[in-house]
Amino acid sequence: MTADLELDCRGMLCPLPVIELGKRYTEVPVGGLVAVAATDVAARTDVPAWCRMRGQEYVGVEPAADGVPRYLVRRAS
């Protein structure tokens, strides 16, 4: 799928990935779709937590062309 922000975490610990999802995620235009690479097996529950708490939609996950994980969401406000 393709992302109109694509955030490279790989090698972040946890909180980082949702940290800085959160500083970012407002670039892209209410709609849009932010990708997060993230290492972290925390990512895993942090991105749709995070979702959830700041009233965005977590779209799933797919791996990224190196087989790391890649946190889809999209911007709903």
Second form
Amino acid sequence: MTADLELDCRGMLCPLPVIELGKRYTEVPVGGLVAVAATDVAARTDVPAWCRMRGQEYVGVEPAADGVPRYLVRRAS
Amino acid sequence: MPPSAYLDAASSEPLHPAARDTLLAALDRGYADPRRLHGPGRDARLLLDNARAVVAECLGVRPDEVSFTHSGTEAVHRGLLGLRAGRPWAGSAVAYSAVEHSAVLHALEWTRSEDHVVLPVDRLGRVTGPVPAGLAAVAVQSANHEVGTLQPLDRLDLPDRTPLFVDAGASMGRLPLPDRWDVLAGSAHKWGGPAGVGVLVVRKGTFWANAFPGEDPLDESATGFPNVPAALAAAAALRAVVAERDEVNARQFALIDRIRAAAAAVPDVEVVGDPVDRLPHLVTFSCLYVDGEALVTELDRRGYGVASGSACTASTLTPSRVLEAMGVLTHGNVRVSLTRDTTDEQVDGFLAALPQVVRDIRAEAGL
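I would like to compare: after the form predicted alone, may I see the structure of the form predicted together with its partner chain?
What follows is the entire complex, opening with the chain shown before.
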């Protein structure tokens, strides 16, 4: 899935990927898609939890070209 | 200066005064081998039998169902694997909740089976059934050690005749046991007894066999030379804790309610676990955008000792399986657990420090 904003968080440890997401998701318009590529295993739980806490929509996860999980978030507000 | 506080009783409760007195007295009397027929041996045997009788009475079980192990972890390993060894015809697969203590997981990993079944939990950490039939055993804790949620053991949809192993480590002494169990495990230092004493209870009539190398029997489910003074001290602490638990639990429950409300009022903090059906003395919450290690370190600098399930604070560098299974935030995690003498003033001090610490760490991250 093509995202409006790609956040490369490879090699970052928790909570840095979620901090990056929290700081930058407003760069896309409401309805826009943000992708967070993260090697840190905590992102698997923490990106969906962030969506729930911040009222954003968690779309799902798919592997990037290098196999790293890419977590997809739709800006809802 | 507000009073500092050790707020990690769920890792280990300080020694109860009743245990200290008993331990000191028993150290001089309980040294001999309780298997021997001479006077000092008979004396040690008397003390050990007394410890067993007290623990049985406090738990509402039979004395001959109780044995002492050298740790809670050992009680879990022997208890759970003994259920499989006792019914070899039932196969090796075990169903266990996704939020069991690592002692359960390590026991099952050691005896790997492709067929183990993980029972999911809901957002509050409560195990949901149904449990499939045809397994060697089912392992479900009495209460969760990280988030405090009580497991609905007496309402769980369990297949008939599948034995139930209950890790009661988080609740033993603090709360009555559930009605349903076949084998129970507990750990004395979690209720204010000394470290190095586990309790294993095998219900009469259960198919249970020692899954480890045996030795000359003292009783069939124990192992090694017993630490008689520590067992007696653990029993004394348990008796004291059970006697005072109505008063202590009510006080702790109210203090935890205050911490839950105050933590939830900090922006972007999620308080997890069941707010009502929970252990009286424990609460866990997670702070968005906050590094767990920084949080624990900063709180410690201000005099508050807390635990954390965040990856950066774990020996394994992976986030807490419990928080993961519940689907709640794993970073910025703090577990607060009160000792029996934690005061209102200590909680006030902690609650005054918490929002500042969270704000400072977020500010450092540019948020």
